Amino acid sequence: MVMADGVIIKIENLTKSFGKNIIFNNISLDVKAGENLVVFGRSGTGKSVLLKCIIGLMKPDSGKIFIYDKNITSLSLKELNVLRKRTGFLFQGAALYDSMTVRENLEFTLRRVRGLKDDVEPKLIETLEHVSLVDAIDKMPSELSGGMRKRIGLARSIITDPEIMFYDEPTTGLDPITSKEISELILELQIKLKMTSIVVTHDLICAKIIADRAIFLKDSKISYEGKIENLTDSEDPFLKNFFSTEIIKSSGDINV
């Protein structure tokens, strides 16, 4: 059930630390249905930790995290797994099973998550059509380029028809042209499949293509929040330095 004002994810007073290292200190955030939220921050500021807390892979020290109207911090593992079936996650390295073909990777995910026993071939083809890689269905991951692996990873993430997608550095390691293609594909799928997405990235080109809104994690807080152009055009010295550095990186061979 979507919460008030169309909110689908709500974080209230989240605190998380590792020993004396405080990652988040009492942060709050709302994400609306159908929104693409981009999360910026320097390395080590907790961007990936935030995703892991939201999907229940890490427990916060305190605070609440609601997906729809369910507080995931109080759910049992069984209840959490039911909720996770409505979400998808694209890892940095696509996380494909190297010993399986593309077909087997997708089929394994579909049968494991959805428990389907009938013929899944039509669903495999439909999903690969979304990422324009039907011809790769019987290839091994080792036969695919980095961009193709990322597309297959994305196909595996959306084959279960998620309502919410989490992306952890979706364009890392890709050249600028392939990065742009993946970013445009993420935007296309968000619109076509009506998904809500949270995207952790350093890639400014990617962010400008996909972001409805962006936040910046700094000093254990959400230090900045707003439209992407509000952050990138800010006169704040810290933001100016950060984004000028990212522009230089994005124009190189690899986004880091």
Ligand SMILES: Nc1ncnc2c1ncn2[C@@H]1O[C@H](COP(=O)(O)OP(=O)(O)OP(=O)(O)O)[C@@H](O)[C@H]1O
Second form
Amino acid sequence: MVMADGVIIKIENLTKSFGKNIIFNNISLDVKAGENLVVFGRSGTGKSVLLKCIIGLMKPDSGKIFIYDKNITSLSLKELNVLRKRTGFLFQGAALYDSMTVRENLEFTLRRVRGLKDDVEPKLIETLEHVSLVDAIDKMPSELSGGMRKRIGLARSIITDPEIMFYDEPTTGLDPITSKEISELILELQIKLKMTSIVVTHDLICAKIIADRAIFLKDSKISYEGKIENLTDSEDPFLKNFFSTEIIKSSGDINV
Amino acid sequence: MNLPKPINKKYLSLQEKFYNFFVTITGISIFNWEFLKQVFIPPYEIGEIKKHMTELGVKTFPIVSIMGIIIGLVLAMQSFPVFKRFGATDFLPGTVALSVVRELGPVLTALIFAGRVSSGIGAELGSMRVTEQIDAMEVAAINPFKYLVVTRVIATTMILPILTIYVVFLSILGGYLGVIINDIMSFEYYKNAVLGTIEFGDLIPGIAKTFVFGYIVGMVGAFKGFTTEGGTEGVGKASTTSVVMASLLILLIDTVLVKVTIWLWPTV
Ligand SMILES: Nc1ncnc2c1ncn2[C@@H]1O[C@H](COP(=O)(O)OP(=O)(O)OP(=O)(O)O)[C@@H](O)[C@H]1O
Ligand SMILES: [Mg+2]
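Form predicted on its own done, so how does the form predicted together with the ligand look?
Zooming out: every chain and molecule, the one shown earlier first.
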């Protein structure tokens, strides 16, 4: 299942554009099993689009994307769904189902993905404990704050015990303490469950906690790649500028 | 399901409008085809269908009740002087009942239903689309078309005939009110006059076409909502254009169906 060298996600020569707006120009990327990869990039560089391409929500113009050893760009919906059941996706805006309570949001996802018929209450509580929101179980999404929605979104995406997780800005809009807790949760999931993750974030503190490796998207390319210290300590003027400002504004803006 | 995309900008030239019109026609045809492909495949989501039917029923019950009474009442009040002039008031109950059963009941209920329900479905699915809730279902390997669209279309198709029968019933009662405001007529007499006039051939086409109208209302709302683009503004647009499109389609298809029924039941 896993490809050579323990690679679990492989992007080959991906190109994607919206009309004249070229988002990715021929990028390639490998993610190893059990690795936490952090994706940086300024707003609008295509971080969310990258995640959506990998999970098959958006079709690339050209290029191949492998999850395990399957090229998802040429799978039938049925085959793709088999893969999707083994992955989790946290949307930038949380994407909670408005018409359902928190409990129903989690239960609906868990039952559909895992096909469970028996009592799932203990699992719901356990997952909500991870994000410290057990009290919110009977609330509607509209009664939650932006940061709470984000955490429920996170709970909903990990409740199915995915092998691969995609996080789109998991800590944006959270206070520094909660933000740190969520980062530690992501790390814990990696260590305990051997989860592989791609994490889009602006939050440098979070990135420093979780990242094994980081990439930086710029000018439709992966312009930098390497250990996170190498990026943050880089003498490159652009990176220097980016990270000095990002520290100050990290976990400042809400994107829900 | 790959739907063609309309040109999305503020001011469209005539050609672009024409192009978008055909994009919509193509899109809704593909949407219909997808519905037909999926409706017979399990899971049937019976729970969801029941939930939507109840919601739709509860939501439209007050307005169709008022409408039902008033159609009959107004029709009888308007016609009474005319019938009186020709000394034909005996025919009034039958005439009211016939108009209501064959045409007014089904079409007016469908139009009210479209106004209330198409817009609701358009807005609901539209906001689910722009807040990525539909995408969230997709990445959880849940079929959003089945779960959101098919269930709603089935619900609207099943509930509208029931509402229509109820409206027809109320209208005939309303007709009696319209008569006794003007004249003395026993309910017994009114009832017999109505039952003596309406035949099987009048009932069936009137009710049958409401299945088609219900389908249109669900389909148009779901299509507009599911294909919403452009944030909150797009949601508003999906909601209003659903009503316009559903109402127009109902009137258009009604015209065709009236012709067809007259051709099928020539004796009446
Ligand atoms: N459905 C779409 N249609 C057209 N253009 C799109 C679409 N989705 C994204 N884009 C464009 O792709 C670019 C990248 O968008 P994306 O959402 O991936 O940015 P991002 O890096 O996630 O930014 P942020 O940090 O603000 O979330 C943007 O310029 C955006 O305008
Ligand atoms: Mg983004």
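Quick caveat: nothing in here was measured; it's all calculated off a predicted structure. Numbering follows the first chain given and starts at 1. So that the term is clear: the rigid core is the largest set of C-alpha atoms that superpose within 1.5 Å between two forms.
Looking at 44, 144, 131, 87, the entry at the hinge of the rigid-part motion between the two forms is 87, while the rest lie more than 12 positions from any hinge.
C-alpha superpositions between the two forms give a turn of 15 degrees for the smaller rigid part relative to the larger.
Comparing between the two forms on a rigid core frame, one finds that residue 140 has its C-alpha moved by 5.3 Å.
After superposing on the rigid core, the C-alpha of residue 152 is displaced by 3.7 Å between the two forms.
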